[in-house]
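Below sits a lone chain in structure tokens, taken as the form predicted alone.
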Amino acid sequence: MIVEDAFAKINLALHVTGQRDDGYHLLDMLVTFARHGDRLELTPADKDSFEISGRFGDALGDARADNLVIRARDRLRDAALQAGADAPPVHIHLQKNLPIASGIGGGSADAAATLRGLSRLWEVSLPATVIDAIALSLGADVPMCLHSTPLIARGIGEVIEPVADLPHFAMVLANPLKGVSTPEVFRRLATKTNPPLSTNRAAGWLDAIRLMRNDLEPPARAMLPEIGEISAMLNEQGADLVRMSGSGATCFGLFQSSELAQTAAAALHRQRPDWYFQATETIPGANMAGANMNGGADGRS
């Protein structure tokens, strides 16, 4: 059995800088990944099969038959067979721990984990360009999720630059378990030519992130008032920074320590047991694996 984690993708910042002629929006994003997410188990089998469990497994409903996991399996198999490699049947078990359509890349992370896991299970070594092309064909977020380490993504998400000095953060993920339409959020943007991301972190990463934005948050808040409510709840728990991730409705709060994040998540769950709250921490950049939480008390790297 091969086990792959599909970590939640967190947009620490998302700047909408333009729109292409084909309708795709141009983005500048600072992305990190939480150590909480879905999990895939991949096992050799006599025939292909797909099983879903977990808190949010039932929420997939009819999407089970056309899940991104299945598409990733089939496209990787096609590429493997074309390269002369074997790609035998596999049983895939997806443990769905992340809310559906919540702005933290759950489906994209699942697809990326499938590509990573099946490459190991099938012992397939395809060129990175082939894997990247498969990932992008599955969705703009999938190439980022293949990396699952801090990065800056530009274009529609396909131009990726690792951020080796981003520290890890204690974090609470919060979602009211109500969806917002991503196309509608983009449609309601007041302007689609906003200033790009600035990565000047001379004063420390936390201060740098405070100066960034999520341009999708104002229209999402207008569509779903619970986003404002859940953000206020995170602030009341003492978060150093609160922001929405992606197109919503998941928000995150950054805290000074894992203990404070866990205490906050427990308190929030008591207030709204019908909502989703998860204490976690993010994955640091390659140069920050041994650094203190947040890169130090003031978020310096």
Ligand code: C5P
Second form
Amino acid sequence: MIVEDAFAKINLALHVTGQRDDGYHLLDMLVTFARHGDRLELTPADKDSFEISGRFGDALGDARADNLVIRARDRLRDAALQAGADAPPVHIHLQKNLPIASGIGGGSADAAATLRGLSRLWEVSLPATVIDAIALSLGADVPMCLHSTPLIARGIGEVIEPVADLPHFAMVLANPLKGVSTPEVFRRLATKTNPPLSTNRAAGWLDAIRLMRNDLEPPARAMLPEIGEISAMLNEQGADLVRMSGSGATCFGLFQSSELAQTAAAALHRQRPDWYFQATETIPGANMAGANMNGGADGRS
Ligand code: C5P
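Requested next: the structure of the form predicted in complex with the ligand (the form predicted alone having been shown above).
And the full complex, kicking off with our chain again.
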């Protein structure tokens, strides 16, 4: 059996810089990944099957038959067979731990984990360009979820540049378990040509990220007041920085240590047991694996 993690995608920043002729928006995103997410188990079987469990498994409802995991399996199989490889039947068990349609890429991360895991199970190594094209055909966020390490993504998410010096952060994920429609959030944008990401991090990453934005946050807050409410709750817990991820409604708070993040998540859970709060850590860039939290000895540089 192969186990593959589908880590939550966190938009530390998301700048909307323009719009393509087909309506898709051009984005500049600073993205990292939480060490928390969905989990896929892939087991060779007599015939294909798909099982979903986990806290948010039931919430998938009708999306079950049309799940991105199934589409990823089928598209990878077609490509594998075309390349002359075997792609035998597989039982896929998805443990759905992330809230559905909540701006942290759950479905995209699941699809990317399916591509990674089945490539291993079937022992097929297709060219990166083929896998990237399959990923993009499944959704704009799937190529970055294939990486699952800190990166800057541009275009609609397909132009990817790793950020090797991004440190790991202690984080609390917070979601009021109410959805916002992604197309509607984009539609309500006041301006679609906003300043791009500035990657000047001379003053340290935390200060650099503070100067960045999520341009989707104002329209999402206008649609769902709970986003403002949950952000205020994270601030009250002493987060260094609070922002919304993707098109919402998940917000995150960055904390100085994992202990502070865990204490904050527990307090928040006591305040609103019906909402979602998860303490986690993000994955550091390739050059930062041994570094302290937030990058430096003083915890801030
Ligand atoms: O990629 P995803 O399926 O999450 O996109 C959902 C919707 O969000 C799209 O149909 C589109 O309306 C909007 N979108 C956009 N520009 C992007 C990504 C998404 O306008 N870069």
